[in-house]
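What follows is a single chain, given as structure tokens, in the form predicted alone.
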Amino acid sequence: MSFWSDKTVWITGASSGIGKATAIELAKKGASIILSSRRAEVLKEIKSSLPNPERHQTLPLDVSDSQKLTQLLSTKTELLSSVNVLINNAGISQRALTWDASLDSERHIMETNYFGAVVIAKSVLPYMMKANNGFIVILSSPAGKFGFPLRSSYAASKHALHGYFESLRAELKETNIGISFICPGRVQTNISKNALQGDGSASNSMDERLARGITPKQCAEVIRRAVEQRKPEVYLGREQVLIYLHRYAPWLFRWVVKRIKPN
């Protein structure tokens, strides 16, 4: 018997890029899959694509407004005590001077990568502790490791994601319940069209280094086998030489961001 075939596997942010792939390369492995984002007529699409279709289910959302989000997942204690795989996938990113980006614009970040990525996580917990049993993926960033430009609440979102999750990981150290992080550089994804502008609208614009990224076929495989492997933590993509700069060689580090162009 597959890894997967008797989990049921909750995926935020599955209209599109990592979401999408990861609900295919994990519903391909046997998975039942449950697909959430603010696109409910895509959803409804992917799931009619995904193999055995009749055993995945979509729940619209947006994880944006953390007070309608929790009235909703109030409603759904049946479904979610189901769950025994969370990717806490959905996200948004930011091209904008910190001095420039309105403080709407970043309230929006942090609601959508953080509270957001809290409140679901939150939602399907009480179950899993009741189980002993289940597992959460936080997709972050190296942006999650350190601050870079044009990303100043982006990354501290991804900051936050790190704290809080490494903190209720070490709560759990006496349960069965996992918590990893992937944090991949590029992905060929709309990320950067659908990034915030300094007054908070959509950029809109394609950052032509992310076609040199990886895919996100590539990054959904990963995410399998860091939970199949329970990893703590995952990185991936060239950006990740960053990170251990960072850790290791600071002073080099910021010599090398000094000398990157940003988009």
Ligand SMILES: NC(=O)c1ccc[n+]([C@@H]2O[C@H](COP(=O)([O-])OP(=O)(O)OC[C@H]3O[C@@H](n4cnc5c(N)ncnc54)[C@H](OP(=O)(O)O)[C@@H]3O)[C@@H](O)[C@H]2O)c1
Given for the second form:
Amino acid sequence: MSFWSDKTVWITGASSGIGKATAIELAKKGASIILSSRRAEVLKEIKSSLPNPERHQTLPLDVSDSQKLTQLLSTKTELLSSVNVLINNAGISQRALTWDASLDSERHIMETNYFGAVVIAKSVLPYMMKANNGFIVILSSPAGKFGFPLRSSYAASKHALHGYFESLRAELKETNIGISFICPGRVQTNISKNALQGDGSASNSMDERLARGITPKQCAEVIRRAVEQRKPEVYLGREQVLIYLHRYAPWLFRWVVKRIKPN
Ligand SMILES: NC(=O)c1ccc[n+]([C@@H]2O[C@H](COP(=O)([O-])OP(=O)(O)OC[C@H]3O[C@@H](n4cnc5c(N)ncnc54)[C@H](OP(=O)(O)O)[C@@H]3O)[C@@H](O)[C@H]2O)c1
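Right, and the form predicted together with this ligand of this protein, after the form predicted alone?
Complete assembly follows, chain above in first position.
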């Protein structure tokens, strides 16, 4: 029996990029997957393309509306009680200067990346605590460790995840429930195309540097190993050097960031 064959894994943002690649990676290892995102039809197609499609389920939802999300999840207790591993991955980025970003666009990023992840985690936490077992993965970013131009609200939302889930991890110290932050640098996904501009519309543009990033599959393999080895925090991709610079040589970090042309 493999590590994954008795695990049910709930992945948010499973219709694209890192979430989709993680669904494929874990299904291949024998896990049963619950796929969530807003696009029900895309989720269905992905489910049927996975090995053993009958073992997997879709749960379409919008994480940006906490009230509706809470209501929906209150009707899914049986499904939620089966979750062993939660991959809190749904997210949206930003490509706007701070003074151009409407408050609505900033709030949408916060609702999606932060409150969405909080509501999702709180829906499975009571069951994990009852079983005294479980694992929660948080898709963060180097922007969860430092600020970066054109991403003020995105960076704020990812920083907020660290504050919240690090506190939760400390509260769970007597339990067998683990939490892992995954901080990938650039991964070749639609994240920059879907990123919000100041007026709240999608940027619809692929960042040059993102196109040269690691593949979603490479990121999914790292996520799999992080759960298997219960790693508290993982950095990957070239951009991780900036995390260390920010931590150990902040003056040099500021010098470098001033010279990077952001996109
Ligand atoms: N790509 C990178 O370079 C990179 C680097 C560091 C961290 N990350 C993080 O990795 C995670 C996944 O991003 P990605 O790169 O795979 O981007 P992506 O290809 O744009 O995928 C984003 C996923 O989130 C879902 N989503 C967005 N808004 C949602 C909402 N309101 N409700 C439910 N689902 C929603 C999307 O599905 P629907 O459209 O179907 O709802 C999609 O499945 C994000 O948290 C991102 O911040 C990415």
